[in-house]
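Only one chain is given next, in structure tokens, and it is the form predicted on its own.
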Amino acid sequence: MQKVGFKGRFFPYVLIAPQILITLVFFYWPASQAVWQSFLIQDAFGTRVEFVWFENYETLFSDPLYFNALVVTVVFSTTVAALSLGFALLLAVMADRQIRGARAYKTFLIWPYAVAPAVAGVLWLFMFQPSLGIVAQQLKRMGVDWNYLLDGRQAMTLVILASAWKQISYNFLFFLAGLQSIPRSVIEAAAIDGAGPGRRFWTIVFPLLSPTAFFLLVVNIVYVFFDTFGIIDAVTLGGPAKATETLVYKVYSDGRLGGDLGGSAAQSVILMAIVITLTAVQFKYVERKVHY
């Protein structure tokens, strides 16, 4: 067997240098700046900066609106991740069968992934607009008093549906690839032994699909914490009455709109710590159940 190696000692470092540079410039440098700014406070005109230690964090943890945003984020992220993963897995299992027009179904299911989050929010906004939306009009004919502009639960339902719909295509793509990589001989052998479709799925298919499911779980947690900002901003602006204001939207609202740069930086640091902790917990405990 021919052994492949690099001629130069520093050539491997040259190859990874662009990625390391991008990571340093666009992740570590902004993150370090946010940590530093979380210990500062500026006046309304930005002419004076004062180092206040942990005052921004103390103010944050005494603010009931911040804990409201935390609860909203937990409900929102859990529901969106469960819906997007569940429906994507169901669609992938159905599309993996030998059916007529399967290629067209797969193509149509992948298309929503190309839609930007803000555009996805606007599409659902058009359908559920209280006075002109097609779906809203049908709901009113059914006796449902639909007005997400006034009802916080309806607003939360709308952003959850839009966010889950946007992510289903991404999850579907990976689940379908994972299903197609499972050897058919294993499933056929289980069918010959008398295992029904449900038993074959939970004892053979899903365990072999667990690495893909674990990867998508981590990706979806990051998605609902950060990438859903565009949907919320386009549909509800965090309202009504802070009912859809997640942690990432509160960072934007307090920093960009409210001018509280120090408090906003403290929120971003806490949000980053939460996501890192969740990811670490998933790798430590959930990955144990993954079969590679």
The other form holds:
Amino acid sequence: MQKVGFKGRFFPYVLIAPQILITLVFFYWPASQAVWQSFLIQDAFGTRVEFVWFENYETLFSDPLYFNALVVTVVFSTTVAALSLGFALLLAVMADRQIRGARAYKTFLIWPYAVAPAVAGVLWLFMFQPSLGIVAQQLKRMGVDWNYLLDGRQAMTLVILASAWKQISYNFLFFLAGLQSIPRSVIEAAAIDGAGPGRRFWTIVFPLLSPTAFFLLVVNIVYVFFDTFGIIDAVTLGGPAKATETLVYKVYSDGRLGGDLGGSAAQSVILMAIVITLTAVQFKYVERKVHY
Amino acid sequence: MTSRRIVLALMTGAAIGLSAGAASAQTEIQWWHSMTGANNDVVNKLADDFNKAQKDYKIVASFKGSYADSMNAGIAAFRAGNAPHVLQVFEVGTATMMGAKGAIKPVQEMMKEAGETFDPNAYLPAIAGYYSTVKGEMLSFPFNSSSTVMWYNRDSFKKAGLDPDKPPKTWPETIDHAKKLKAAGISCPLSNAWVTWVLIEQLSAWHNVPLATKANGLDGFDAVLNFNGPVHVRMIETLAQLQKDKIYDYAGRTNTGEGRFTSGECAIFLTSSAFYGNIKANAKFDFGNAPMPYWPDVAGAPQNSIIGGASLWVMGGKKADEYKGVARFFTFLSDTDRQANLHQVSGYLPITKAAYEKTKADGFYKANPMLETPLIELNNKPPTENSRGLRLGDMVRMRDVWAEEIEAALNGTKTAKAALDTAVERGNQMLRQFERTNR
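Form predicted in complex with its partner chain, following the form predicted on its own:
Now the complete complex, all chains and molecules, led by this one.
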């Protein structure tokens, strides 16, 4: 048997060098900067810098509002992930059937993904703005006291809906691809054996879809943790009274609006740790149940 | 569309080519600002006029996004060693700017070194004081200033049987008006924008009560917040009560709620005097303005209002020749005719006494009384310790913290007293942190 390999010892390293370089420059460098900054206290202009070890972290953990942001994030991210995955799966299963104009439906369902989070936020704002929004006016006519500027629950519902809506297309796309790769013969065989649509879905389709679902779960968690702040910034600014302030929005408002780079860096290090842990846990435990 | 873009691209290209050619002879002065719409044109015209008036310096005005954006851009540029010469910063960024010693060049010092004649007394004290040290040394150059006024819909007043020529003067009168407007079917009788600026900062100055110790922070970064006293608590408590019946209706932290006045939904609206241009362009009803209401039982009220807006900061570490150019530009801006014209065109307040007097003498306010309202408020009484302005560190975030607590009071999750106590406590923590990094 002939062994395939490279001639020189260094040639493989040369080939992967660009990839490594990009990872170093665009991931490890900024990440290490964040870790370094989290040990410093400095003014906005960086004219006075003081090395303080873990003081930024201590301040953070003694701040009840940080835990408030943590709770908000947990509620926000689980709801958004569940909603966007659930709806996307439902839509994908529907679109996967033999229906007239399936192609058009698919295209339309993918569109929202092309919308930037901040723009999505503004679109939802237009619909739900208490005095001018079309939907808001309808709600008021129906007797709902709609004012998310003061009502924390309404504000939360709004950002959850907007964030989930934005992610549905992406999930839909992957679910649809996953569904289409499931061999028809397996499903048909089950149908001949007398399995109804529900049973076919849960015993055949869903397990075969699990790699896709697992991948999407990871991607969605990363999405809700990092990418949703554009929507929150456009719709609620984290308000009212911190009802929609997630961890990533707090990083943004403390660092960019407050100029508190040390505290903000400490928060992003923690956020990074949370997401790394979550992903690791998912790979360790959830992946076991995944059939490739 | 495409062809327009190409033309634009070519023109920009040509402009860059030209400026590169001319730059060798002239000293370029970079001016970063946040003015949009008509005010952007005002900025460009000023730069253009200055560039035509002399040959040695060339002002290059660049729009850098919102106030927070351009301030961050300026800070980032300073860290990278290529800050602009002049940076427009909103009033709440004042403490951050002056805290950064070495990052900025005090205006008065620069004017002196450049040999420009500069008389700090020529500027309106209510405006210049906001941007000066305790000793009266001007740190930044006031550019666009405004104050809070009460805008009202004259048509709605008539509908509710109220006299539009006699707007309410006090809070009890205003609330009474609001109730009558509600009864006449107005869905939002009373509201305001910039919640903390109007309900905390202006309220304090207008009633001559402190917002923080050390003359609201002007005397030092070790100021301690204390706006949880009876005057503030009653204000928030009253509005929280009115919010329940929608006689008052909260319209958000910034000025995004201003549309509710121009659309005719809200009848009485407290916000910036610079809102004038917007109302004039968009409101399809007869409107008026009046000074902010006050509580008549508070001794000394009404005192005087404070300003909002932005000033021009000169960044540190530039060449002496460049500072000369900036100094000359500031002298150019202070010119009485130019200031008077700027005030009349933009609706922002004049910064010099002479420009105010000239506009008065021209009879401009007879035809445009609404533009004088903020000036009457600002000059109502000589400013006291409580009404010269405020200078608190981390003010951008601080306003959010205060707003959060006010929101909690307005939606009924906290009492007004508890909300303001927490706002003060959280704010003080931020001040201590700021004090530490800006020693």
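Rigid core (definition): largest C-alpha set, two forms, superposition within 1.5 Å. Numbering follows the first chain given and starts at 1. Here the structure is a predicted model, which is why all the values come from computation and not from measurement.
Student: Taking the rigid core as the reference frame, is the Cα of Ile274 displaced by 2 Å or more between the two forms?
Tutor: Shift of 2 Å or more: no.
Student: Could you tell me the distance the CA of Ile20 travels between the two forms after a rigid core superposition, in angstrom?
Tutor: Once the two forms are fitted on their core, the shift reads 2.3 Å.
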